[in-house]
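The chain below stands alone, shown as structure tokens; this is the form predicted alone.
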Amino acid sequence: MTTTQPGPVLVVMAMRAESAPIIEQLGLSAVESPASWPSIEWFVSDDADLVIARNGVDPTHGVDAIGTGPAIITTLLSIDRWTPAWVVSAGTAGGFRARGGHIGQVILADGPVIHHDRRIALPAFEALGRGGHPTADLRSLATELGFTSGPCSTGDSLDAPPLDVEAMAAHGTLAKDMEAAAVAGVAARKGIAFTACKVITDIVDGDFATADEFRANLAAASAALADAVPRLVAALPR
């Protein structure tokens, strides 16, 4: 089983719609933001043991501050105030059917974290491009939740064009999401226990358009993760 340092559980999350049901019902309170970046959100637990981080609302363009750019400031600046214990990102992600997944599914990273639209075709920074951050080995704790395990990866684009897509095949992506691998980057430089923990909100080799699908079905993901994430921040090894 995975041994941690003391500290928190930190969830990293980059939308305001997946992490308010969580905050709502935990009734996690919100403490100052971070100085050097005012649009990161903290969200902590009464006895300080859970903190939910948010990306925020970037300040340009009046959005959800999405992607692997936010997700890695958010996260360093996180750690280094909080100490957490355990890393997780947590949030919404697209499935594949010809690998089982279907809407609403609850995926636990399980493998190393990839980048899969980082192509560095220079020897020596392949490796470098692609990631393949650690997560640590939860699949005793997913079966126990109910949880699917399985490999995670990340990319900076809603679609999935074909090398993106021949890279999840390759890797057996269970999850595609667009922060997973930056915040487990961050977590593996800083030495803390890291992992996933995404809802399938559309199915990226399904028959709908994957913009249409997400919107469709977040709220529900949303309120999925709100049940799932609760149950795993209990249950992680402390």
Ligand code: SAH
Contents of the next structure:
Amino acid sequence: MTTTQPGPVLVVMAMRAESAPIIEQLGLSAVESPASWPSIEWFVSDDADLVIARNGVDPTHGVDAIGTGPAIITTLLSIDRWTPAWVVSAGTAGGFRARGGHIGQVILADGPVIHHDRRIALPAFEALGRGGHPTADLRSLATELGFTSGPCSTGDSLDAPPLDVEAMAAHGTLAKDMEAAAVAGVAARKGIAFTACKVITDIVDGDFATADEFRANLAAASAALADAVPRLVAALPR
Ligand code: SAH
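Which structure goes with the form predicted in complex with the named molecule, now that we have seen the form predicted alone?
Below: every chain and molecule of the assembly, starting with the one above.
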């Protein structure tokens, strides 16, 4: 899929810690949040060519609003506000040792993004649950940038129970996150080119508890994102 309209690159991110280094490094400015969903935060470059949209803090629970629900709301309101040329889901993800994954690896989405945890055993609804939203073919760009191209998939849990593991193995998932498929679904409905860029913080089939490994590697991964995302944004076909 190629770009269908002029406009900025919209990068949708979930966590404050993930996005702080890139916002700081690029000197992006905070602009007013949408009145209908004030927890969303927008950070814009001086030339308005790059917008980072952050889900912000959940007002009830006081933590970053991670997961698919907030990602959909943020993406929809951000597309309506900024009319982007590209939508990018950026953040951290779990990787898979069995498929060559390692901490700090940068994955650029290849092929459809699925929801690995949505199972609807009704023939007409199976595909709806799974999603399978398109991503742009950026395989040669990934090679140029030193990133790994591969399938991404999304679920609303940090853990990986057996049915999810099976779905991810069948999909060949290299990056397991909690937002990409949701962001991709909105971009697809709006006809906007989409990709996901994820840095691996934890190994799903590895030796350490996911939450501990995630926390240990979050700062380094966020710094890696601050390096990878601007290089990606500069190289996207416009
Ligand atoms: N803040 C929590 C955990 C964050 S959840 C804590 O400190 O424990 C993880 C976030 O990073 C989500 O936004 C998700 O997109 C991404 N992520 C990183 N590793 C993941 C994994 N193994 N599974 C699912 N999401 C993961």
